[in-house]
Each structure stands twice: as structure tokens, then as C-alpha cells.
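Next up: a single chain in C-alpha cells, the form predicted alone.
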Amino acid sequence: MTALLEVAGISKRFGGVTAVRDVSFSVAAGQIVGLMGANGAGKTTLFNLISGSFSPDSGRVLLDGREIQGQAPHRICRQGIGRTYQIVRPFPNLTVRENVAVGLIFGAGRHGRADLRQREDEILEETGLHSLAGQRAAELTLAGRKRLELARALATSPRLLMLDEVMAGLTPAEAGRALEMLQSIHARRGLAILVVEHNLRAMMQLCSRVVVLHHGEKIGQGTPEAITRDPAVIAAYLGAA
């Protein structure tokens, strides 16, 4: 399959610490790829390198074959990469609908005033937030804020959606509903998705391929089933002796 996103030999250092070292992988259009690793493995740093929050010390990031590394985050977003954050960042004093509208106005799509409301309604419906559209973001539960974070990312009209622990902190029931929602969104939109998640059950059900990081280096790649049998992954991530 032709790569929508290609990460080629990317590295990033912070002083004497190498957070990401020579990592390469790709995500094809419409594919869901998981990024796994223990805390401190370099997953969020890699997200920041792809989305433009950090510039790499070496290596390349390509979207549709064009290099995007080092560009400003807003430019990368408008080329079709949307992301969520581990720590959700809504505009607390805006309503849920207004938060989604910001994403629609800012992102890769171009929406006239006539269809803006319709697009808001579609996104609120598919993320289960329509009944909360008039509520201030600050008043939402954690599960609601997580959904709003996803809704704002979807509003930017991404071709690649990057999800950074969207299920973290949720109850098992909430996580199950979030998984069903992501599967439904993927089936409807056909988006490529790159997802960081510690919920192994969710990764097994959601992803067609998983990339595993350990201390900033890629130590494994394959189907979820193959990864769970990989001795290096078991030792580094699952803690086997």
C-alpha cells in the first residue's frame, strides 16, 4: 500500500537525552496503526515531531510524499494531520459547539457560513456530543472532554488522525463506548489513524498493525497478534523475565 504518512529515520535529543532514535514506519491511507511502549518510550515525542510541535534533529516526515518536518503545527494541520492530546485542551469558556466551530474554521477544510452549522451537527452527532452542544466545555466530565478533544480534531478535516491516549482515565464502560465510536468513525470516514494507547484490548481490536517503542527506539512492528508473541516486546513492554 502507498504510504500516506512516512516517518524515516527520525531522531530527537533533549540535551544529553535521546528521546527518539532513528525511528521509521509508515501509515497507509485508511489504515489504523498503533504506537505502543511503556511510559517514557518516546510515543508523545514522536507525535510532536510528526505534528510539528518539535523539529527533528535528523530524519524526515513525509505526508503524501512531501516533506513536512520542521513546519509549524498549523501548517501541518491544514495539510491534513489532526491530533488529540493526552491532557485535553478545550476552550473552557466556549460551548461544545463553539469548540467544534473553531476546529472547522481553522482546519484543512473550507466551510462557508451556510454549511458550518451542518458540519458542526454531523461532528457532534458522530462523537455523541449533540445533546451537550450548548454546555460549556469546562462543565464536561472527563469522558465528555475526551470526546470533545476528538471532535475538535475531526473538525480540522484530517486525512490522518493522531490519537494520544483518548481512553486514558476512562472507566471500562466508557472505554468500551469510546472504542465503538472510533470504529464507527473509521468505517464512516475511512481515515488513516495513528493511535497511542495503553489499553491492550483496544489496540488488539482497533489496529491492523502495531509499532513498539522502547527507550526511544523501535523494537517491534507487526500485527497485534504477532506483537504479543514477540520476545523483545514481551521483555520490554509486558515485563516478562
Ligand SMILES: Nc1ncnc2c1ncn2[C@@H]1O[C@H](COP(=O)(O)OP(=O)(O)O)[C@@H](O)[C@H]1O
Contents of the next structure:
Amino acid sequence: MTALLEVAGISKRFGGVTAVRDVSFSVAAGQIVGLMGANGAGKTTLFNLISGSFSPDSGRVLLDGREIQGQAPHRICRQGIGRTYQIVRPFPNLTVRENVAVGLIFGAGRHGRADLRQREDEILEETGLHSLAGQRAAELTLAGRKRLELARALATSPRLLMLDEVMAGLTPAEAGRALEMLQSIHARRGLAILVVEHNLRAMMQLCSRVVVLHHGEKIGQGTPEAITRDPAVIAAYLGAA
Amino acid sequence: MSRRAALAGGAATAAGFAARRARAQAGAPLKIGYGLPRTGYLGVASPVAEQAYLLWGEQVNAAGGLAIAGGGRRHVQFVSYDDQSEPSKTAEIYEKLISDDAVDLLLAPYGTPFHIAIAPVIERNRFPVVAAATLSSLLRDMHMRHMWFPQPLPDAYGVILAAFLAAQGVKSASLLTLQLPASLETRKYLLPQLSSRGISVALDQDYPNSTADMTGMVSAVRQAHADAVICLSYPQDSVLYVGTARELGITTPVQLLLIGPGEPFFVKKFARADLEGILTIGEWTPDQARWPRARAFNDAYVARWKEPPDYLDSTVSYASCEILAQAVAQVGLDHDAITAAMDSMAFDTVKGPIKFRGVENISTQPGLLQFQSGALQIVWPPDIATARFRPKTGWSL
Amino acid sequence: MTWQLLLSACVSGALYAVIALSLNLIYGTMRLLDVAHGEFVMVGAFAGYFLVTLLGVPPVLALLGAFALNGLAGLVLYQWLFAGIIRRARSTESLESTSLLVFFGLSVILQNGAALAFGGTPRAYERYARIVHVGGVAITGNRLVAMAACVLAVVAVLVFFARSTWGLAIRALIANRDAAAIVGIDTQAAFRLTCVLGFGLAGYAGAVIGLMQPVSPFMGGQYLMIGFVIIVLGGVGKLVGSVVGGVLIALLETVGTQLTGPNYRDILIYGTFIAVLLLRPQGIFGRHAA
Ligand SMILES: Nc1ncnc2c1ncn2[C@@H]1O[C@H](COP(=O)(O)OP(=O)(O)O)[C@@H](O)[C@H]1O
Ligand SMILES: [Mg+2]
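For comparison with the form predicted alone, kindly provide the form predicted together with the named molecule.
Let's see the whole complex now, leading with the same chain.
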């Protein structure tokens, strides 16, 4: 059985900096995989390579066994990969509802206008944004915008959802709610999630497997428990923290 | 540069001079230079002048070339550049025409600032130029010795305009003045003439070139209730004035626009009933029977360019070519001889006879034109008039 | 008299709104600094003029013809020129400066090309010349038609952007190009559509001007200036802002100069422009970037 997502020997250089070097890993359908690493380790770059924002210098990205690397971002989205940005980028001049609608209409679901309203409501409920539906995205708090970022990604009907530090900057209470929300979304939709998070406890609760990056290279992978005991990981990452 | 290269360069230049002279003697084409604004803000206005130059050149060549005193005929060849509506470029262009292109004769640039810009160049080179499309007394007052003005100047229009208004029994006038040279100068000379004839100025408003809506100004004209409206405008705002005056129902019997009504597009823009009675400055129409060549010029121009000539700029530009040609036929290509001929000769042009005293044309009487039955007629002064003035009777509905 | 002034302001305001809207689409969506916009307006004016005078097309249809011709030209230019510029740009700033040069070149080519092809002299035609009375205010028919045409175009564009799927996509794109792409919007297709709409509308505006005023190869400059002033007033990428800004500038130009004097036109317009730049750089209706 082929994995949902397979990243094979992927590399990306920016001038003299090699942001991602020969990284390989896979995500099975319905699985939650964590991606860890210190700041600058190459996690966001990896997301950009998978979502099509950048083309890799070498290596392949396979979705259902088909190569997608180098395709335009909107094509990759329509094949079922949704993502959030570490630095949130909702459409500030659109209402919360419109932000969600964009994902529904143009994403992998390609939903027509027929039951648009109902689907918008579903996603708004799911992400706890229903009471803010009519507000412009620019008026939301950071926590609200992070949730909207998630809602918009969900609206594209992804089979693989990539979350880039959706809990960073939130208060512990907000982060706790976000964690519950992710768990319930995963339970309900059964989608695969690739999640970048610094919060170790959250990673332990969410992920069945963790991939660790260091200076662009993969230095380990395994269950969260195994990873926290891996000497290489401890030396490179946990030890440094 | 090495000494040898410098010598070689000098030799090449000398050879160039020799070749140029030989070519001239062998009856090579006569080079006539000019610079005009083909682009920039005047690009829209200058074609009526250039088309007159080009028509004249084609006619001369069709007739076997330009007659030169004591030297048979030579074809003319124009050397021209775009000054991009920048006077400083014009000065450079005329400098280049004289020194690099070594033209035999020069035609005028377009517009007052451009005539002013070339003044030092032609005075320094003692190069005679017959001015054309400029409406300014400034230049005459610069005491130039190598430029002559066939077009009557704003002070002359000020005099006859006031005389005309007085003859129509006008007691008060509203004045709208565009802030560009020809308009401002005309206003300057008109105001004392009006006061000396006892005509009061009910409204005296100037406006910038960027004006895109005249509703406010024309409303003020309506409230001023003067006997005459004098709009010292350029083509764009002449169109604005007519449209707005019509909407606001300005029924003043005397309504004059400075520049615009003589341009070919103007008659296409408005219904005949709306053009009817509008006055403008000018003393030329194709129908002036006393100037037999006027009609022939008009018809040749229409045949060549598929549009009528501009009554001011096209005719004076063409006349400037004729003046130069007649001087050359009389005295040859020597610049000092041409300069002397300008003083002594009388010229016969499509604008009628022209004679200069100093740099000023003392033969052409400045006049006023009026739209009557779709065509411009000379209505003032009486001795060159082709029709009598008719008060404007309002607008079509 | 006040009503007369207000009606005049509405006529120019509606026209300015269309021009600013079209420029804002090009600049706000693609960040192409279209300094040839006045020349696109001019091309539309000539298209309208020739459709009416040579082919005898009714002027209202000629407006649509000018839209179609200019829109097609915009599409071709996108494929052939703009797409590459956008793809190669490293940042918004570099895109703006490269496109500034490219459009400057285009404006020179279009202006000189038109002067060569059609001659530099103004051309004009006369249609809908009857005076119409609107509640005691007299207005020439062509100005009324022009205003109606502009209001229709503005409403159509605003409804398109508020209601249609692609309108939503372009609004999202204006807000954030990368984010639009990762939620499945085909940015290339959206840019193509924007070019058709933006340049098409510029042509439409030009043909509207031809209804009222003479057209010439050099007519574009003033509309470019007005367009940019309005965009700054209303906010980059703010379509409704462009409409309100257009009407505001027209009011300054018509009613403002009536209250102060014709010579204050430029002071009023550019004074407001500079004041807004200093006090509210995000535009009167813009909010601080989120
Ligand atoms: N667009 C870019 N241009 C140049 N360098 C970049 C770019 N994006 C990321 N980098 C560099 O790549 C490295 C990895 O960055 P990033 O992927 O953002 O790390 P992380 O998300 O793990 O913190 C860093 O050195 C960063 O400076
Ligand atoms: Mg990151």
C-alpha cells in the first residue's frame, strides 16, 4: 500500500544556505505526523516544497504515488493538500465566512454554490468561528486569525492538512482548546495531518510519529516517546533548548 | 586620441565639407529643417502646421523644385525632429540643424515658447526664419533681427476686438482667460482697449490648463449678464465652453473663443445650429475672393490631408514657406541677402499680400471670423469682411 | 445652479470612478504600476471613435466594442509580457519598478503609434447632442449617456466582485497572492481575467470620453494622474474606495472650484492627495494592514 504523502530525497537551497537537504519521510492516510526542529531547521521550507510554493532543487514529492513536485500551488491544493501559514495570512478584507467560502469553492472539494452556505456553517461550527462569521478577518484577534487560517485550510477539503505552528503565540488556555479542536477534527474527518509545533506536550498527545529536522537534515524519526530518548535528537534539539 | 587619428579625423571632416559643397553645386536637394512637437502636450496641436509644410514641399517638388535666383530649380528635402513639446529641446534641434545637418533653410517651430527658445540660436547664426504659429507680442519686443511675424500679434487683436465690440454696442463683457501665453497676452492688450472704449468688464476670470469642467465658470458668466462673452481659450477648453454654455443656455449675442473654432475637428463636434454665431480670431477663409490663392490652397490641403486646414496655424505656416520661397527666388540662398529681402520685398501669400516693417507684418489686417451656416466667414473689419456679423441667437435644443 | 454643479460632478465622478477602478484592478491585483493606463484609455477612445464614425456602430455599442478590443489587448499583453514580469519578480518592490519601466515604454509606444497611425490632430463626433432637462437642470444628452454608462459599469463591476465566484477569487488575490494560491485559486487565470476587466474598462472609459470630448493620441496623461490620485485616496486594492474617491475628486473639481475659484483646482486635488498621503497613507477608506 502506498503512503498518502511520500517525500523522497528532497533538497532546497537559497543562495549559500541549504534549507532542506535530502529529506525523506512519508505520511499514511489518516495518520498524524509531527515535524520538529529548532528555528531555522527547515520545517516551513519543507511545507512550501510540499504545497508548491517552492520547487525543490532535487527529490520528489508523491501524493498517492503520483509526483506533484514543481506543480503550481493551486493544483496541489486541488489534489488534496491544505495548509496554514506560520505567519497567518487570512484575506483581511474578506469576512470570516468569505474566507471559508474561497477554500470551499476553489479547493479540492470544488463545491458549487448550491449547498455552500451549509458547508460554510459546518466549518465555522467546527472551528468555533460561527459567531464571528460576518466580521472582516482583519478585525479578529490573533487566536481568531489562527483559527480562521485552520478553517480556510479545512474548507479546501484536504486529505492531508499541514499545520505550521498553529498554537504558537496562544495562551495556554487557547492552546489547549486548539489541541482539542484538532483532535476532534481528526476524529470526525479522518484526514492525515502533518503538524509543526514546538509544544512537546501537544506533540505527544497528537502524533503517532515524529520527524526531527536539524539544519535542514532529517536526524531522526519515531514515536514521540522514542524521539525524546534519541541521543542524536537530544543533542541537536532538546539539549539546545 | 593619437595624432594620426586626429589628422585622419580632420581630413574626414574636410572631405565631408568638400562633398557637401559638391553636392550643393550639383543641384542636390535643398535641405530645409524644422523641429515640431510631435509628442507631449502640443503633439495634438502641431500637425495642422506640419501638414502645411509637407504640402508646400510636395507642391514645390511637383513643380520641378524651388526656384533659386540665378541657379535654376532644386528639389526640397525636409530634415525634421520632434521637440517633445519642450522648448529647450527645440533650441538644441535648431542648433543641430544648422551645424550638423547644415540645412540651407529653416522653417519655424510651433508655439510661442518654442519661437522664443530658438531666438538666440538663429540670432547668433544670423539665420533667417519666418515665424509661423505663434501669437505673441513678446517676440517682436525682443528686437530680433532674423525672425519675422506674418501672423498679426495679440495687441493688434486687442485693438480690433474692442473696436468690433464697440461697433456692436456692447457695454460690458465677461472675460474667461486660459493661463497659457497667447490667452494671457491677448487679455493684457484687450483690457486697456476695452476701458478706453468705455466697455466695462463684468467678469474677469482666469483658469488653469488642467480645467476639465467649466460649469462653475460659465454659471458665473450667466450671472454677470454682460453683453459679450470673450473666452480666451485653446481648443480643448473651447469645446468645454460650447458644451457648457449650451447646457446653461448662455444667450449672449456676442460669444468669442480665441483658438479652436478654426480647427477641423471643431465643426464635427457640434451641430451646425450650435456653431452658428460663434466668433473667433482670424482673417483667413477660403472664400476671401480678394486672395485668389486661398481657395486653391484650401482645396489642395483638403485633397492631401482629408481634412480642412486650420484657419490660423495651417495658413500662416504655409504662408511662411511662401515668403521664404519668394525671397529665395529673388536673392538666392545667401542668408544675409534673404534677411535684407525680408525688409524690402512685398510677398504674395495664401493669406493675401504681406509686407514687413521691422519684423512685423504691416499688410495683413487682423480680423474676426464667425460661423455662419456651417462655415467661417470674416465679419470684421468691414473692408476685408466676407459677411456681416450676426448676433448669436442661442443654441439648439 | 447647485444642482447643475452636482450633476456635472456626477458625470465626471462616474467617469473617474471607472478609470480608477480599472487602474486599481491592474495595480491592486497584480502590482503592475501601469503608467500607460492613460494610453489604454486613449486606445479605447480611438476604438470607440472609429467604430462610430467608420462602421456606423451606435455609440453605446461602441463602448462595449472598445471594452472587448482593449480587454483582448490586455489578455494578449498578459500572456506575452506581464506574466513573465510577474513570474520573474523577486519582490513586490522589484515588480513595481520593473513594471514601471515596461509600462513607461508601452505608453511611449502607444502614444507615438497612435500619432503615426491616426495623426496627432484631435477627432470628434457628435451624437446624443440634444439637451435633456433633469428636474430643472439642463444637460447634453451625450453627458447623460456617458454618466449612465459609467454608473452601469461601476455597478456591474462591484456586483461582480461582491457576488461572483471569480470576483471573490480576485478579492482574495488582492489581499494575499500566496494564500490565494494555496487555497486552490488559479492565480494565472485570475490575472488573465483581471487584465481583461482592467484594460477592458480603461477602453470603455476612453470610449465614454469620446462621447463627450475630442479624442487625440495625447489625451491620456490627465486621466492617469486622476486615476492614481483616486487610488491613493480610496486605498490600493479597495474597489469601493475607488468609486467613492472618484466622486470625491469630481466634487472637489466642480463644486470645490466653484466655492474657491478655478485656479484652486490643482491645489484642491493634489492638496487632498498629499494630505491623505501624509495623514492616512492607507487611503481614506483603507484600514491599517492586518
Ligand atoms: N524564501 C527564502 N529565501 C531565503 N532563505 C530562506 C527562505 N525561506 C527560508 N530560508 C532559510 O532557510 C532556512 C530554513 O528556514 P525555515 O524553513 O523557515 O525554518 P523553520 O520553519 O524550521 O524555522 C533558514 O536559514 C532560512 O533563513
Ligand atoms: Mg517556520
